[in-house]
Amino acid sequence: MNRKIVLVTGANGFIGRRLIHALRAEDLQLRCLVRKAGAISEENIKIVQGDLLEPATLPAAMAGVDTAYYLVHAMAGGRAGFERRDREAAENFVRAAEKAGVRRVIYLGGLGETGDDLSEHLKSRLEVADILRSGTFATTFLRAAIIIGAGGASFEMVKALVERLPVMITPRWVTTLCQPIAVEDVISYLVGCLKDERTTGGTFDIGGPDVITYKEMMERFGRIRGRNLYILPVPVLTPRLSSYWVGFITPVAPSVSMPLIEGLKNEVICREHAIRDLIPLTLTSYDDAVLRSLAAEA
């Protein structure tokens, strides 16, 4: 019997780097869309050029695929229009997927309230959830928080701000509820999801097993670093404003950082929790995966 193909897109990235080494422990074949040729030399692995933005590209990508996970977001292509470059990238995964039999997709991506207020980044992530769940696939749908990782754009912004600005003047985001979640585990949510087809058109929300403030986040991170922070919140600095000191402070690319900082004034926790009784996991703390994170930078 034919092992079943899994398609990885986005797997140059944060998430798919660490996703696709954990499924090579996987009876699959498993194939990897990238944009760049020697993006990724794992052995094992087949590799396919290609780029979501150009649909000619796709078809190579998607023949015989089972199961295809969905990492793709276009804020590193740059600020100004990410959001049509994002639903582009998911219209044409679709047509390509449905054309090619893709029997289920498994998408990675945010938590935010529905409404008219929320950020265009947590926007544009829910409308590309309801793009996928328009095919003829199954779609399951998890939404993440902050992801904290060594590399991961919300960790090194963190990361940071603590060991650079021993003194914040903040907007009240800072008081804002959020759920953040060690990598770690969601790479075992996206495996788990694989193997276990219960999950198969669900939606789920997941989230550690901390549910703090982002003026939480920051002390306890300083904490661990060794260092006393003093974050003083103030009404009249807005998310936008404050989005524009931190693209200068922190390493990450503004395209990336200001769309998420203005993210933050969305509370982000699960009202949810059907995944853990599918997929049970001790979840790892916050302070854990931070000392992990920083571990692995080490």
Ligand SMILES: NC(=O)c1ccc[n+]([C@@H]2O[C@H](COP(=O)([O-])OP(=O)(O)OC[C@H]3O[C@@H](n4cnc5c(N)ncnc54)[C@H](OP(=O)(O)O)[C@@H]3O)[C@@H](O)[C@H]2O)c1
Second form
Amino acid sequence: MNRKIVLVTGANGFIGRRLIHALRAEDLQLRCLVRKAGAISEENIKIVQGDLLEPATLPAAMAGVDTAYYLVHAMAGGRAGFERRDREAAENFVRAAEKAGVRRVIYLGGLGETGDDLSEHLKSRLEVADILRSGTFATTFLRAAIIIGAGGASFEMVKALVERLPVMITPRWVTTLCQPIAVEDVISYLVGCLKDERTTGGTFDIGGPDVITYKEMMERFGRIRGRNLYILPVPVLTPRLSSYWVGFITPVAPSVSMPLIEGLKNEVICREHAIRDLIPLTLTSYDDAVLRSLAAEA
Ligand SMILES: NC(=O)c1ccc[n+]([C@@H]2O[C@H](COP(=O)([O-])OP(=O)(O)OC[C@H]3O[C@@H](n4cnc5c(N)ncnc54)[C@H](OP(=O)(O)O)[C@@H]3O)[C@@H](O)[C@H]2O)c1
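What would the structure be for the form predicted in complex with the ligand, rather than the form predicted alone?
The next block holds the full complex; its first chain is the one shown before.
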């Protein structure tokens, strides 16, 4: 029997790179869509060069695909117009996938509820989910808050702040709750969804075992690094203003850090846990996820 073809878009990203590594152990034909040739050097993977903003490049990537992962995010390409680029990319993807008869799509996006005065970034992630769900294929939507792993934008921001600034004056939104998840657990869920057809067409919140504030996240990170942090939330500091100084401190581009910081005002915690019954995992604690990421970087 022919092994099914699985396409990974965003294959060269923080999540994509780890996912293709994990999928190599599965009995399937793996195909990756990348914008730059030579970006991926894993064996037994068919690389197709293409760009979701250039529809003519997509049929070659989509031909014969059973399931496609959607891990595309335009934010790194610049703050201005990332919502428009993400919308267009998703619309082009839907058209090409429908034409090629793709059966399933698995999308990893963000937590957050419509109507909760969401940041532009979180709104845009939900918009992409809606566009994908409008396709004739079945879309599985995994919704995550901050993902802890070496090289992840949010993780690198927290790390740089903790390591470079012993005293921080922050917007009061650092007291917002969030539910971080280890990147390894995200990858297990992404692979698990492919293997378990019960997840087809479903929307699932995914999160780690800890529900903590951003302030606590930084303090716990600091303790792991042997540093005492002094974090002073003040009501007058806007996220936009703080994103400027965060831009000076962290290696993360302002185009990425700014939308992320604007999103600090939105509580991002799991509202339901159906995925835990379908794909049982021993979830990694926040502290262990940080330790693991630091070890990986070292
Ligand atoms: N990182 C987190 O903490 C986090 C948290 C929650 C949810 N997520 C979700 O996880 C997903 C993946 O995020 P990530 O952190 O892996 O992002 P990332 O590292 O920025 O990767 C995004 C990928 O999208 C690709 N891409 C952008 N525009 C494209 C286009 N026009 N055509 C084709 N590919 C394009 C990029 O390609 P190039 O390599 O060519 O630039 C890159 O490989 C996103 O949907 C994000 O919302 C991430």
